[in-house]
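Form predicted on its own, single chain, as C-alpha coordinates, below.
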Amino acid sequence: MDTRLVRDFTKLCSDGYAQGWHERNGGNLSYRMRDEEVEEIRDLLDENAEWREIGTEVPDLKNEYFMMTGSGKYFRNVELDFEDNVAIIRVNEDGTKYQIVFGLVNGGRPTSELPTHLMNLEVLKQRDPEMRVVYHCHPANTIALTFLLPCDDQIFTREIWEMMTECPIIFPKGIGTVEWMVPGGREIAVKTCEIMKTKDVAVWFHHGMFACGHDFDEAFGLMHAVEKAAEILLKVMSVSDRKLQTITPEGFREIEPASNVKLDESCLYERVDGRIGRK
(Lines of atoms letter the chains of each structure in order from A and count residues from 1; the text may use other names and numbers.)
(Lines give C-alpha, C1' and ligand atoms only; values in the text may rest on other atoms or scores of the structure.)
(Ligands and ions follow the chains in the order given, each with its own letter.)
Protein backbone atom coordinates (compact mmCIF):
# COMPACT_ATOMS: atom_id res chain seq x y z
CA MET A 1 0.00 0.00 0.00
CA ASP A 2 1.50 3.29 -1.11
CA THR A 3 -0.51 6.37 -0.18
CA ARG A 4 0.39 9.82 1.13
CA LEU A 5 -0.91 8.79 4.57
CA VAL A 6 1.29 5.69 4.67
CA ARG A 7 4.33 7.72 3.65
CA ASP A 8 3.68 10.41 6.28
CA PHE A 9 3.01 7.86 9.02
CA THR A 10 6.18 5.97 8.12
CA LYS A 11 8.26 9.16 8.03
CA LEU A 12 7.35 10.07 11.61
CA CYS A 13 8.25 6.56 12.76
CA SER A 14 11.63 6.76 11.02
CA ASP A 15 12.32 10.31 12.23
CA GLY A 16 11.46 9.39 15.82
CA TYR A 17 13.71 6.34 15.70
CA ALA A 18 16.56 8.44 14.24
CA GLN A 19 16.25 10.80 17.23
CA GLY A 20 16.78 7.86 19.63
CA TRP A 21 13.28 8.09 21.08
CA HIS A 22 12.23 4.51 20.31
CA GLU A 23 14.48 1.92 21.89
CA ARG A 24 13.40 -1.67 21.21
CA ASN A 25 9.58 -1.54 20.89
CA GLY A 26 9.22 1.72 22.83
CA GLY A 27 6.61 4.29 21.86
CA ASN A 28 3.44 4.27 19.79
CA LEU A 29 1.65 6.37 17.17
CA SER A 30 -2.00 6.65 16.15
CA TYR A 31 -3.95 8.62 13.56
CA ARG A 32 -7.71 9.15 13.12
CA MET A 33 -8.30 8.68 9.42
CA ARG A 34 -10.31 10.95 7.12
CA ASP A 35 -13.21 9.46 5.16
CA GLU A 36 -11.43 9.98 1.84
CA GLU A 37 -8.32 8.19 3.16
CA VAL A 38 -10.46 5.18 4.09
CA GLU A 39 -12.16 5.15 0.70
CA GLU A 40 -8.80 5.23 -1.06
CA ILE A 41 -7.95 1.79 0.35
CA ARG A 42 -11.45 0.39 0.90
CA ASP A 43 -10.81 -2.68 -1.26
CA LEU A 44 -7.87 -3.66 0.99
CA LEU A 45 -9.88 -3.68 4.23
CA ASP A 46 -11.31 -6.78 5.89
CA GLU A 47 -14.66 -5.58 7.21
CA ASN A 48 -15.47 -9.09 8.52
CA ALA A 49 -12.55 -9.31 10.95
CA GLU A 50 -13.05 -10.40 14.55
CA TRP A 51 -14.34 -7.81 17.04
CA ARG A 52 -12.26 -7.32 20.20
CA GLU A 53 -12.81 -5.38 23.41
CA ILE A 54 -11.10 -1.98 23.63
CA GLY A 55 -11.14 -1.95 27.44
CA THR A 56 -12.91 1.40 27.59
CA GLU A 57 -15.72 3.28 25.85
CA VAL A 58 -15.20 5.89 23.10
CA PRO A 59 -18.72 6.51 21.74
CA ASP A 60 -17.73 9.67 19.84
CA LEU A 61 -15.36 7.55 17.72
CA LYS A 62 -18.00 5.07 16.59
CA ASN A 63 -17.48 3.59 13.12
CA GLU A 64 -14.22 5.53 12.64
CA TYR A 65 -10.93 4.10 11.34
CA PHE A 66 -7.47 4.52 12.90
CA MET A 67 -3.94 3.79 11.75
CA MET A 68 -1.61 2.81 14.59
CA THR A 69 1.57 0.97 15.46
CA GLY A 70 1.35 -2.58 16.79
CA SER A 71 2.05 -3.80 20.29
CA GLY A 72 5.61 -5.08 20.61
CA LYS A 73 6.54 -3.73 17.18
CA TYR A 74 9.69 -1.70 16.53
CA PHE A 75 9.47 1.80 15.03
CA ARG A 76 12.64 1.13 13.05
CA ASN A 77 10.87 -1.68 11.19
CA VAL A 78 7.86 0.30 9.98
CA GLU A 79 9.63 1.52 6.85
CA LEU A 80 10.90 -2.02 6.15
CA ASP A 81 7.57 -3.84 6.46
CA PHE A 82 4.60 -1.54 6.99
CA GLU A 83 1.93 -4.27 6.90
CA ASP A 84 3.67 -6.33 9.60
CA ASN A 85 4.13 -3.48 12.06
CA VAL A 86 1.10 -1.23 11.59
CA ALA A 87 -2.64 -1.83 11.88
CA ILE A 88 -5.75 -0.07 10.67
CA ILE A 89 -8.60 -0.65 13.08
CA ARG A 90 -12.29 0.23 13.03
CA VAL A 91 -14.31 1.06 16.16
CA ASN A 92 -17.81 -0.42 16.42
CA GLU A 93 -21.18 1.30 16.66
CA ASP A 94 -21.15 1.88 20.43
CA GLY A 95 -17.41 2.56 20.84
CA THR A 96 -16.60 -0.49 22.96
CA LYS A 97 -14.93 -2.83 20.46
CA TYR A 98 -12.53 -2.71 17.52
CA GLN A 99 -11.54 -4.91 14.63
CA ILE A 100 -8.23 -5.06 12.75
CA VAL A 101 -9.21 -4.41 9.15
CA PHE A 102 -5.69 -4.12 7.74
CA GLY A 103 -2.10 -4.87 8.73
CA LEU A 104 -0.34 -6.89 11.43
CA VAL A 105 -0.21 -9.60 8.80
CA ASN A 106 1.94 -11.88 10.97
CA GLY A 107 -0.34 -11.57 13.96
CA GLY A 108 -0.46 -9.22 16.91
CA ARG A 109 -2.53 -6.45 18.37
CA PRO A 110 -2.56 -2.66 18.16
CA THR A 111 -0.45 -0.74 20.66
CA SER A 112 -0.75 -1.89 24.27
CA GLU A 113 -1.78 1.68 25.08
CA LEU A 114 -4.82 1.45 22.81
CA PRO A 115 -7.26 2.76 25.49
CA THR A 116 -5.04 5.79 26.09
CA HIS A 117 -4.78 6.58 22.38
CA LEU A 118 -8.47 6.19 21.61
CA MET A 119 -9.67 8.04 24.72
CA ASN A 120 -7.37 10.93 23.91
CA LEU A 121 -8.29 10.95 20.23
CA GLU A 122 -11.92 11.23 21.35
CA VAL A 123 -11.11 14.18 23.62
CA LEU A 124 -9.15 15.85 20.84
CA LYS A 125 -11.96 15.35 18.34
CA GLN A 126 -14.35 17.04 20.78
CA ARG A 127 -11.90 19.89 21.23
CA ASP A 128 -11.06 20.29 17.53
CA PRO A 129 -12.29 17.83 14.87
CA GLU A 130 -9.09 18.30 12.87
CA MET A 131 -6.80 17.09 15.70
CA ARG A 132 -5.92 13.62 14.40
CA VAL A 133 -2.47 12.54 15.66
CA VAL A 134 -1.41 11.12 19.04
CA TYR A 135 2.29 10.34 19.47
CA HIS A 136 4.11 8.77 22.43
CA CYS A 137 7.86 8.27 22.74
CA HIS A 138 10.72 8.10 25.23
CA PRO A 139 12.98 11.18 24.79
CA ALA A 140 15.93 10.87 27.17
CA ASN A 141 16.38 14.50 28.22
CA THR A 142 12.73 15.03 29.08
CA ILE A 143 12.64 11.78 31.06
CA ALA A 144 15.80 12.84 32.93
CA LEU A 145 14.08 16.07 34.00
CA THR A 146 11.30 14.06 35.65
CA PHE A 147 13.88 12.99 38.25
CA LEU A 148 14.91 16.60 38.92
CA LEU A 149 11.81 18.79 38.58
CA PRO A 150 8.62 18.48 40.64
CA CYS A 151 5.53 16.95 39.05
CA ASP A 152 3.94 20.37 38.69
CA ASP A 153 2.47 21.70 35.44
CA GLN A 154 3.39 25.31 36.12
CA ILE A 155 7.00 24.65 37.11
CA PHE A 156 7.68 22.15 34.32
CA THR A 157 6.15 24.46 31.72
CA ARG A 158 8.01 27.54 32.95
CA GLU A 159 11.40 25.83 33.02
CA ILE A 160 10.95 24.52 29.47
CA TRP A 161 9.53 27.83 28.18
CA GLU A 162 12.60 29.70 29.43
CA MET A 163 15.03 27.59 27.42
CA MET A 164 13.99 28.86 23.98
CA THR A 165 11.80 31.79 23.00
CA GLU A 166 10.06 29.59 20.44
CA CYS A 167 8.71 27.26 23.14
CA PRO A 168 5.91 29.46 24.51
CA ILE A 169 4.92 30.24 20.92
CA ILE A 170 4.76 26.55 19.96
CA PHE A 171 2.86 25.39 23.05
CA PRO A 172 1.35 28.48 24.73
CA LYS A 173 -1.03 26.38 26.84
CA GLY A 174 1.92 24.74 28.53
CA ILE A 175 2.80 21.18 29.51
CA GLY A 176 0.75 18.78 31.60
CA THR A 177 2.50 16.41 33.99
CA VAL A 178 1.43 12.93 35.06
CA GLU A 179 2.92 11.27 38.12
CA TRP A 180 4.34 7.80 37.55
CA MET A 181 1.74 5.10 37.08
CA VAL A 182 1.55 1.77 35.28
CA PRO A 183 1.30 2.42 31.50
CA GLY A 184 -1.37 0.98 29.27
CA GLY A 185 -4.29 1.12 31.70
CA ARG A 186 -7.38 3.25 32.13
CA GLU A 187 -5.97 5.34 35.00
CA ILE A 188 -3.17 6.91 32.98
CA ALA A 189 -5.54 7.32 30.03
CA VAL A 190 -8.02 9.30 32.14
CA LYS A 191 -5.26 11.46 33.61
CA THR A 192 -3.86 12.25 30.17
CA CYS A 193 -7.33 12.98 28.80
CA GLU A 194 -7.78 15.70 31.41
CA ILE A 195 -4.59 17.32 30.17
CA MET A 196 -5.50 16.97 26.50
CA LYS A 197 -8.74 18.87 27.02
CA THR A 198 -6.65 22.06 27.02
CA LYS A 199 -3.00 21.22 26.26
CA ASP A 200 -1.08 19.56 23.43
CA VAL A 201 1.66 17.82 25.40
CA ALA A 202 1.89 15.70 28.54
CA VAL A 203 5.00 14.41 30.30
CA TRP A 204 4.62 11.01 31.91
CA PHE A 205 7.11 11.00 34.80
CA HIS A 206 9.91 8.43 34.55
CA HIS A 207 8.37 7.12 31.32
CA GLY A 208 8.13 9.49 28.37
CA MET A 209 6.11 12.14 26.57
CA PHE A 210 2.72 12.25 24.88
CA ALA A 211 1.92 14.83 22.20
CA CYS A 212 -0.87 15.53 19.75
CA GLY A 213 -1.33 17.48 16.55
CA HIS A 214 -3.44 18.20 13.50
CA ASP A 215 -0.89 16.31 11.41
CA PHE A 216 2.31 14.31 11.79
CA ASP A 217 4.65 17.28 11.35
CA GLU A 218 2.90 19.22 14.10
CA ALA A 219 3.03 16.34 16.59
CA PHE A 220 6.67 15.53 15.81
CA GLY A 221 7.69 19.20 15.88
CA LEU A 222 6.10 19.67 19.29
CA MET A 223 7.91 16.64 20.68
CA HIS A 224 11.18 17.81 19.15
CA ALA A 225 10.88 21.32 20.58
CA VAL A 226 10.19 20.14 24.14
CA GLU A 227 13.01 17.61 24.01
CA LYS A 228 15.53 20.16 22.70
CA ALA A 229 14.55 22.61 25.45
CA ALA A 230 14.92 19.80 28.00
CA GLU A 231 18.45 19.14 26.72
CA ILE A 232 19.39 22.81 27.14
CA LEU A 233 17.91 22.88 30.64
CA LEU A 234 19.90 19.82 31.69
CA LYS A 235 23.10 21.50 30.46
CA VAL A 236 22.29 24.57 32.54
CA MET A 237 21.51 22.42 35.59
CA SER A 238 24.79 20.55 35.22
CA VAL A 239 26.59 23.86 35.87
CA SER A 240 24.39 25.57 38.45
CA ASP A 241 21.13 25.20 40.36
CA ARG A 242 20.27 28.81 39.50
CA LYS A 243 19.90 30.90 36.37
CA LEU A 244 21.86 34.13 36.28
CA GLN A 245 19.34 35.60 33.85
CA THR A 246 16.34 34.35 31.96
CA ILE A 247 13.11 35.49 30.26
CA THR A 248 11.01 37.43 32.75
CA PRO A 249 7.22 37.18 33.15
CA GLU A 250 6.92 40.59 31.48
CA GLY A 251 9.12 39.37 28.66
CA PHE A 252 6.79 36.42 28.11
CA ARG A 253 3.79 38.75 28.05
CA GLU A 254 5.46 40.81 25.33
CA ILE A 255 5.60 37.66 23.17
CA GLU A 256 1.79 37.36 23.14
CA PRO A 257 0.84 40.22 20.79
CA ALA A 258 3.95 39.74 18.67
CA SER A 259 3.14 36.08 18.00
CA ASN A 260 -0.64 36.16 18.39
CA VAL A 261 -0.69 33.68 21.28
CA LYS A 262 -2.19 33.68 24.76
CA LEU A 263 0.06 32.12 27.38
CA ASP A 264 -1.12 30.30 30.47
CA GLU A 265 -0.81 33.13 32.97
CA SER A 266 -0.48 30.71 35.91
CA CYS A 267 3.00 29.81 34.63
CA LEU A 268 4.21 33.42 34.73
CA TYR A 269 4.93 33.56 38.46
CA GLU A 270 7.71 35.70 39.90
CA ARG A 271 10.81 33.75 40.85
CA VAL A 272 12.04 34.16 44.40
CA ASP A 273 15.74 33.37 44.09
CA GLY A 274 16.26 32.13 40.52
CA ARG A 275 16.60 28.55 41.68
CA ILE A 276 15.64 26.00 39.05
CA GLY A 277 12.54 23.96 39.81
CA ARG A 278 11.02 26.37 42.33
CA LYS A 279 8.33 28.98 42.11
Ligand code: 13P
Second form
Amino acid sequence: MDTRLVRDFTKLCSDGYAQGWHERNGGNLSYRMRDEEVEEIRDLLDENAEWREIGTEVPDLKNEYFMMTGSGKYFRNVELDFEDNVAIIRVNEDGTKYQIVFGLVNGGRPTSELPTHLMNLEVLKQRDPEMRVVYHCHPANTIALTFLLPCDDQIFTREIWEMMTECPIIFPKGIGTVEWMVPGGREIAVKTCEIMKTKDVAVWFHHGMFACGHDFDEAFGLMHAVEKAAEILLKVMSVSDRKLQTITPEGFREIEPASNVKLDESCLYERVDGRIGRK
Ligand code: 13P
Ligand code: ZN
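Give me the form predicted in complex with this ligand now, not the form predicted on its own.
Zooming out: every chain and molecule, the one shown earlier first.
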Protein backbone atom coordinates (compact mmCIF):
# COMPACT_ATOMS: atom_id res chain seq x y z
CA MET A 1 0.00 0.00 0.00
CA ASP A 2 1.59 3.28 -1.06
CA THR A 3 -0.53 6.27 -0.07
CA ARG A 4 0.37 9.67 1.31
CA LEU A 5 -0.90 8.54 4.73
CA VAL A 6 1.29 5.43 4.73
CA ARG A 7 4.32 7.54 3.82
CA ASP A 8 3.63 10.13 6.54
CA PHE A 9 2.99 7.44 9.19
CA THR A 10 6.19 5.62 8.20
CA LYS A 11 8.25 8.82 8.22
CA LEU A 12 7.35 9.53 11.84
CA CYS A 13 8.32 5.96 12.81
CA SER A 14 11.72 6.31 11.10
CA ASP A 15 12.32 9.82 12.48
CA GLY A 16 11.44 8.70 16.02
CA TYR A 17 13.76 5.70 15.73
CA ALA A 18 16.57 7.95 14.46
CA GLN A 19 16.14 10.10 17.58
CA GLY A 20 16.74 7.05 19.80
CA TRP A 21 13.23 7.15 21.26
CA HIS A 22 12.25 3.60 20.25
CA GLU A 23 14.48 0.92 21.71
CA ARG A 24 13.21 -2.55 20.81
CA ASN A 25 9.39 -2.28 20.60
CA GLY A 26 9.24 0.90 22.72
CA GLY A 27 6.60 3.42 21.75
CA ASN A 28 3.47 3.36 19.60
CA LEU A 29 1.61 5.57 17.14
CA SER A 30 -2.04 5.95 16.15
CA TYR A 31 -3.99 8.00 13.60
CA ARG A 32 -7.75 8.56 13.18
CA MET A 33 -8.37 8.21 9.46
CA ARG A 34 -10.38 10.60 7.29
CA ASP A 35 -13.28 9.16 5.27
CA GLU A 36 -11.48 9.77 1.98
CA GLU A 37 -8.36 7.96 3.27
CA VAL A 38 -10.52 4.92 4.06
CA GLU A 39 -12.23 5.07 0.66
CA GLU A 40 -8.86 5.19 -1.10
CA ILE A 41 -7.98 1.71 0.22
CA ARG A 42 -11.49 0.28 0.71
CA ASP A 43 -10.80 -2.68 -1.63
CA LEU A 44 -7.92 -3.82 0.57
CA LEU A 45 -9.93 -3.96 3.80
CA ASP A 46 -11.26 -7.18 5.34
CA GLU A 47 -14.59 -6.06 6.83
CA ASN A 48 -15.35 -9.62 8.02
CA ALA A 49 -12.40 -9.90 10.39
CA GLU A 50 -13.07 -11.12 13.93
CA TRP A 51 -14.21 -8.61 16.59
CA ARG A 52 -12.09 -8.21 19.74
CA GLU A 53 -12.56 -6.30 23.00
CA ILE A 54 -10.88 -2.89 23.28
CA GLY A 55 -10.84 -3.05 27.09
CA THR A 56 -12.60 0.29 27.42
CA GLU A 57 -15.39 2.26 25.72
CA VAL A 58 -14.98 4.94 23.06
CA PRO A 59 -18.56 5.59 21.87
CA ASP A 60 -17.61 8.81 20.04
CA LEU A 61 -15.28 6.79 17.80
CA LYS A 62 -17.92 4.28 16.66
CA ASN A 63 -17.43 2.93 13.13
CA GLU A 64 -14.20 4.91 12.66
CA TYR A 65 -10.91 3.55 11.24
CA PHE A 66 -7.45 3.92 12.82
CA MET A 67 -3.93 3.22 11.64
CA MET A 68 -1.65 2.08 14.47
CA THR A 69 1.53 0.22 15.28
CA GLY A 70 1.30 -3.40 16.42
CA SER A 71 2.12 -4.63 19.92
CA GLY A 72 5.71 -5.86 20.19
CA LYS A 73 6.58 -4.37 16.81
CA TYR A 74 9.72 -2.28 16.32
CA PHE A 75 9.50 1.29 14.94
CA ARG A 76 12.76 0.50 13.16
CA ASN A 77 10.95 -2.08 11.03
CA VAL A 78 7.93 -0.04 9.88
CA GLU A 79 9.75 1.33 6.83
CA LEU A 80 11.05 -2.17 6.01
CA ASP A 81 7.70 -3.97 6.16
CA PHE A 82 4.66 -1.79 6.78
CA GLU A 83 2.07 -4.57 6.54
CA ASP A 84 3.85 -6.74 9.11
CA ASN A 85 4.17 -3.97 11.70
CA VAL A 86 1.11 -1.74 11.33
CA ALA A 87 -2.64 -2.37 11.50
CA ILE A 88 -5.75 -0.59 10.37
CA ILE A 89 -8.55 -1.28 12.82
CA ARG A 90 -12.25 -0.42 12.79
CA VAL A 91 -14.20 0.32 15.97
CA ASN A 92 -17.68 -1.23 16.22
CA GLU A 93 -21.12 0.30 16.53
CA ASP A 94 -21.01 0.92 20.32
CA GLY A 95 -17.28 1.68 20.71
CA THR A 96 -16.36 -1.43 22.75
CA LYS A 97 -14.79 -3.72 20.12
CA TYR A 98 -12.42 -3.51 17.18
CA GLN A 99 -11.49 -5.63 14.17
CA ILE A 100 -8.18 -5.67 12.27
CA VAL A 101 -9.20 -4.87 8.71
CA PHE A 102 -5.69 -4.50 7.27
CA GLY A 103 -2.06 -5.25 8.19
CA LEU A 104 -0.32 -7.31 10.90
CA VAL A 105 -0.13 -9.92 8.13
CA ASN A 106 2.00 -12.25 10.24
CA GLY A 107 -0.36 -12.10 13.20
CA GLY A 108 -0.49 -10.00 16.34
CA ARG A 109 -2.64 -7.26 17.77
CA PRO A 110 -2.57 -3.46 17.94
CA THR A 111 -0.34 -1.77 20.51
CA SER A 112 -0.88 -2.76 24.16
CA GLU A 113 -1.58 0.94 24.75
CA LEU A 114 -4.73 0.67 22.61
CA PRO A 115 -7.00 1.92 25.46
CA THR A 116 -4.86 5.06 25.95
CA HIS A 117 -4.60 5.76 22.23
CA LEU A 118 -8.33 5.39 21.55
CA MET A 119 -9.47 7.24 24.68
CA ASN A 120 -7.06 10.08 23.87
CA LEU A 121 -8.21 10.19 20.23
CA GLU A 122 -11.82 10.37 21.45
CA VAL A 123 -11.08 13.28 23.82
CA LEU A 124 -9.07 15.05 21.12
CA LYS A 125 -11.88 14.63 18.57
CA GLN A 126 -14.25 16.27 21.06
CA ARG A 127 -11.75 19.13 21.50
CA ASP A 128 -11.15 19.59 17.79
CA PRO A 129 -12.37 17.20 15.05
CA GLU A 130 -9.13 17.69 13.12
CA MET A 131 -6.88 16.37 15.94
CA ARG A 132 -5.91 12.95 14.59
CA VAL A 133 -2.49 11.80 15.88
CA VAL A 134 -1.42 10.30 19.22
CA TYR A 135 2.27 9.45 19.59
CA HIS A 136 4.05 7.65 22.45
CA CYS A 137 7.81 7.20 22.84
CA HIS A 138 10.56 6.63 25.42
CA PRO A 139 12.85 9.70 25.20
CA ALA A 140 15.82 9.45 27.61
CA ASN A 141 16.09 13.05 28.83
CA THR A 142 12.42 13.47 29.68
CA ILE A 143 12.39 10.10 31.44
CA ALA A 144 15.54 11.09 33.40
CA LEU A 145 13.74 14.22 34.63
CA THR A 146 10.98 12.08 36.13
CA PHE A 147 13.55 11.01 38.75
CA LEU A 148 14.57 14.59 39.54
CA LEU A 149 11.42 16.73 39.31
CA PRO A 150 8.26 16.26 41.40
CA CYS A 151 5.23 14.70 39.71
CA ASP A 152 3.55 18.11 39.48
CA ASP A 153 2.14 19.56 36.24
CA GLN A 154 2.98 23.16 37.08
CA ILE A 155 6.56 22.55 38.18
CA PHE A 156 7.32 20.17 35.30
CA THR A 157 5.86 22.64 32.79
CA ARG A 158 7.62 25.67 34.23
CA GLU A 159 11.03 23.97 34.25
CA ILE A 160 10.64 22.87 30.62
CA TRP A 161 9.20 26.22 29.47
CA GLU A 162 12.21 28.05 30.92
CA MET A 163 14.68 26.06 28.82
CA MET A 164 13.72 27.47 25.41
CA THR A 165 11.73 30.62 24.64
CA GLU A 166 9.70 28.78 21.98
CA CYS A 167 8.42 26.14 24.43
CA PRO A 168 5.53 28.14 25.95
CA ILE A 169 4.47 29.15 22.45
CA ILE A 170 4.48 25.53 21.24
CA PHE A 171 2.60 24.15 24.28
CA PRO A 172 0.93 27.08 26.08
CA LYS A 173 -1.33 24.77 28.13
CA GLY A 174 1.73 23.02 29.53
CA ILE A 175 2.63 19.42 30.30
CA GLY A 176 0.55 16.93 32.29
CA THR A 177 2.23 14.42 34.58
CA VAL A 178 1.10 10.88 35.42
CA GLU A 179 2.66 9.15 38.43
CA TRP A 180 4.16 5.72 37.78
CA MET A 181 1.57 3.04 37.18
CA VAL A 182 1.20 -0.20 35.27
CA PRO A 183 0.98 0.59 31.54
CA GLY A 184 -1.34 -0.97 28.99
CA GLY A 185 -4.66 -0.74 30.79
CA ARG A 186 -7.71 1.43 31.28
CA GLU A 187 -6.52 3.10 34.51
CA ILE A 188 -3.50 4.81 32.94
CA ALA A 189 -5.66 5.61 29.88
CA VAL A 190 -8.19 7.46 32.06
CA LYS A 191 -5.43 9.51 33.74
CA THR A 192 -3.86 10.38 30.40
CA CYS A 193 -7.06 11.44 28.69
CA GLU A 194 -7.92 13.67 31.66
CA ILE A 195 -4.74 15.56 30.69
CA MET A 196 -5.53 15.50 26.96
CA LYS A 197 -8.83 17.27 27.59
CA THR A 198 -6.83 20.49 27.82
CA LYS A 199 -3.13 19.80 27.09
CA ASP A 200 -1.17 18.30 24.18
CA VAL A 201 1.57 16.52 26.17
CA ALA A 202 1.53 13.96 28.98
CA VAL A 203 4.61 12.54 30.71
CA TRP A 204 4.32 9.06 32.19
CA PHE A 205 6.79 8.98 35.09
CA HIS A 206 9.67 6.51 34.70
CA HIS A 207 8.23 5.39 31.36
CA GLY A 208 7.86 7.92 28.51
CA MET A 209 5.77 10.62 26.91
CA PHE A 210 2.57 11.08 24.88
CA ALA A 211 2.09 13.93 22.42
CA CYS A 212 -0.80 14.66 20.09
CA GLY A 213 -1.37 16.76 17.01
CA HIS A 214 -3.49 17.55 13.98
CA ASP A 215 -0.89 15.73 11.87
CA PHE A 216 2.31 13.71 12.23
CA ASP A 217 4.62 16.73 11.93
CA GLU A 218 2.86 18.52 14.76
CA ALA A 219 2.95 15.53 17.12
CA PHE A 220 6.58 14.76 16.29
CA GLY A 221 7.63 18.42 16.54
CA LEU A 222 5.99 18.76 19.93
CA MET A 223 7.73 15.63 21.22
CA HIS A 224 11.04 16.91 19.84
CA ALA A 225 10.66 20.33 21.48
CA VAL A 226 9.86 18.90 24.94
CA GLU A 227 12.66 16.34 24.74
CA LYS A 228 15.22 18.93 23.63
CA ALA A 229 14.22 21.27 26.47
CA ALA A 230 14.53 18.29 28.85
CA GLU A 231 18.06 17.70 27.57
CA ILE A 232 19.00 21.34 28.26
CA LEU A 233 17.48 21.17 31.75
CA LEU A 234 19.48 18.04 32.56
CA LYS A 235 22.67 19.79 31.43
CA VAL A 236 21.87 22.77 33.65
CA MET A 237 20.95 20.54 36.63
CA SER A 238 24.10 18.48 36.23
CA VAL A 239 26.18 21.63 36.73
CA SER A 240 24.22 23.45 39.41
CA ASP A 241 21.06 23.17 41.51
CA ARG A 242 20.34 26.84 40.89
CA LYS A 243 20.11 29.05 37.83
CA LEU A 244 21.98 32.35 37.76
CA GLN A 245 19.21 33.85 35.60
CA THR A 246 16.18 32.60 33.74
CA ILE A 247 12.97 33.74 32.02
CA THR A 248 10.78 35.45 34.63
CA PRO A 249 6.98 35.16 35.02
CA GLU A 250 6.77 38.74 33.69
CA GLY A 251 8.83 37.68 30.68
CA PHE A 252 6.46 34.78 29.97
CA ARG A 253 3.47 37.13 30.20
CA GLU A 254 5.09 39.43 27.65
CA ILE A 255 5.28 36.49 25.22
CA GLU A 256 1.47 36.16 25.23
CA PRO A 257 0.44 39.18 23.11
CA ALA A 258 3.52 38.92 20.89
CA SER A 259 2.75 35.29 20.01
CA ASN A 260 -1.01 35.34 20.39
CA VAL A 261 -1.07 32.56 23.01
CA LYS A 262 -2.63 32.29 26.46
CA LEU A 263 -0.33 30.54 28.91
CA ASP A 264 -1.54 28.47 31.84
CA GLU A 265 -1.10 31.13 34.54
CA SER A 266 -0.84 28.50 37.34
CA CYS A 267 2.64 27.64 36.00
CA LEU A 268 3.90 31.20 36.53
CA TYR A 269 4.27 30.90 40.32
CA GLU A 270 6.94 32.79 42.31
CA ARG A 271 10.15 30.89 43.00
CA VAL A 272 13.23 31.42 45.18
CA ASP A 273 16.88 31.80 44.15
CA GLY A 274 16.54 30.13 40.74
CA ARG A 275 15.80 26.84 42.48
CA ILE A 276 13.22 24.27 41.36
CA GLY A 277 9.75 24.51 42.89
CA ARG A 278 7.43 27.11 44.36
CA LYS A 279 8.34 29.77 46.95
P1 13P B 1 3.66 -2.06 22.41
O2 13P B 1 4.76 -2.81 21.72
O3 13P B 1 2.55 -2.97 22.88
O4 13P B 1 3.15 -0.91 21.59
O5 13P B 1 4.26 -1.45 23.76
C6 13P B 1 5.33 -0.57 23.73
C7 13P B 1 5.25 0.45 24.80
O8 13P B 1 5.94 1.45 24.72
C9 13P B 1 4.31 0.26 25.93
O10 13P B 1 4.15 1.42 26.66
ZN1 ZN C 1 5.84 2.81 26.44
